[in-house]
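Take a look at this single chain, the form predicted on its own, given in structure tokens.
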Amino acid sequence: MTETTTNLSLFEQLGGEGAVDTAVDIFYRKVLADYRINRFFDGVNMDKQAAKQKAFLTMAFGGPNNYSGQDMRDGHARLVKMGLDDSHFDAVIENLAATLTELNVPAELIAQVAALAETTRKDVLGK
């Protein structure tokens, strides 16, 4: 890495708005498509739901925060009472690696994502 790319946010090291919202409908394809983890999905208004995911990785990315929705304890409490487990959230990390896969996004970069994603395992899981 340049001095210039260590410089860069994780958002524009990823590509911006623009690769932040074609990862997310693309993520969000794979997981309505998987068997263990579409269900949690059931009855979810998807366009919302999608808006909420780009603000949401966009601030988490270190992009412009214009997140509004709920904490990640509290938004994922509903799913926990459904069954949400580890294997489950391990599934959703799985979509987003072969995502960011899809888009040729560099295996380091994907690390970065994945432990960012890591890091709110406990409160998604309300442990």
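Numbering follows the first chain given and starts at 1. Values in this document were obtained by computation on a predicted structure and should not be read as measured data. In this text, rigid core is short for the largest set of C-alphas that superpose within 1.5 Å between two forms. Compared with the form predicted together with its partner chain:
- Once the cores line up, the CA of Gln70 ends up 2 angstroms or more apart between these two forms.
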Second form
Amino acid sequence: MTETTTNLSLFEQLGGEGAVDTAVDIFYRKVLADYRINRFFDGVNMDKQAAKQKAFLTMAFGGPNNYSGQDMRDGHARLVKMGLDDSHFDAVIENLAATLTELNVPAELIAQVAALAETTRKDVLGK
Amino acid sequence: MTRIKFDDQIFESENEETVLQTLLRNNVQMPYGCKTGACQCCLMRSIDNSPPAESQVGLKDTQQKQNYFLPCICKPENDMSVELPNTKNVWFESDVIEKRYLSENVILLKLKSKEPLAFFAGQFVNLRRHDGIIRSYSISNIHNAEHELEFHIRILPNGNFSRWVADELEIGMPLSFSHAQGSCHYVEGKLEQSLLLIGTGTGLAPLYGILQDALFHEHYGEIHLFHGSRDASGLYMENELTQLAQKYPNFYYTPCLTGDNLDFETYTKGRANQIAFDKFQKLNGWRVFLCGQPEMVLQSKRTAYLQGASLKEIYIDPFSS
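Having seen the form predicted on its own, the form predicted together with its partner chain:
First the chain shown before, then all remaining chains and molecules of the complex.
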């Protein structure tokens, strides 16, 4: 990594808000097309869902956010009842990594994003 | 110091405060979520001035044009009058000036407003009968100097309102209507963009308005309209649309039928949305309008997105059926 990039935050290195928008578009499409998890998205308002994905990705990109574990718990409680478990969470992380790979994000930064996303696991799964 | 007018009250914003902070500090009940402009839970509309552009980031172009903004990231530059979406309860008066059958069970109803109107073709208004019964209908015409509004009314066998329109409403009679609402309409610009219009039944009404609007603005990208029904009696305005397709080389009209019909020289067999999505499998960069039967609309929205259309460029009107 060069000297200039080390001074930038993860969010800046990824390209800031514009990069989040691009990533959401690809990420949400991947999630909806993924037969392992797409049943959890049946019947949801797609615009609201995309907005939530944006809030999630902003957090995972290390950007400004008001992440609340409790909101995440409340928001996913219904899905946990439907059977949401670790395998589904893993699938989402996999789609996130695939999205970033598609956008030519270096592996090291992808690992950092995945680690931030990973911090939501317990809240999402209601553990 | 700027002032925020909301619900007949005026609040002064303190330095560097967002509109949301000002309202919450004054104990106004507001829906909100992320407070960073992402979740759009707190969406509001500015009634007088255009809101600051940075408070409209991430909204649909149709919403931006209607002065919607996100109060959680809006630091007001000037005084603002604001409202929450769909809370207005104002009625306007009009007279019926035309009523004719477009098909066996669809009526074209034309109203003339007593005062000037602000609307986009494809938005919907609530129509209110003298006894208070209210129904939502999409506007099928573009703005004109005569302050006219056109609707396609499907007559339902037991439809309280639609049967009344068919049997009792006469030319010259008054009818109240609400503000135009909804984000399913054409926005001028990107004239080269391909447009995909898919509708079932009287979902044609908003699409016809959007088509008129696009042609009025000399949209030159391809415009593809797929109108579906079970049998031929469910389609209407076929002559007008066929003539438009002959007049405008960039406009294509495909009437689709799912029932057993022998005349497949005129009609394409199958569901309008499936035929459209089979024909255009890559929708990257397209603007997509979906109107009509709610299940078709929501399913098609997902398909359009999965086939490459951006969510911000998919406009839906699931109210008509």
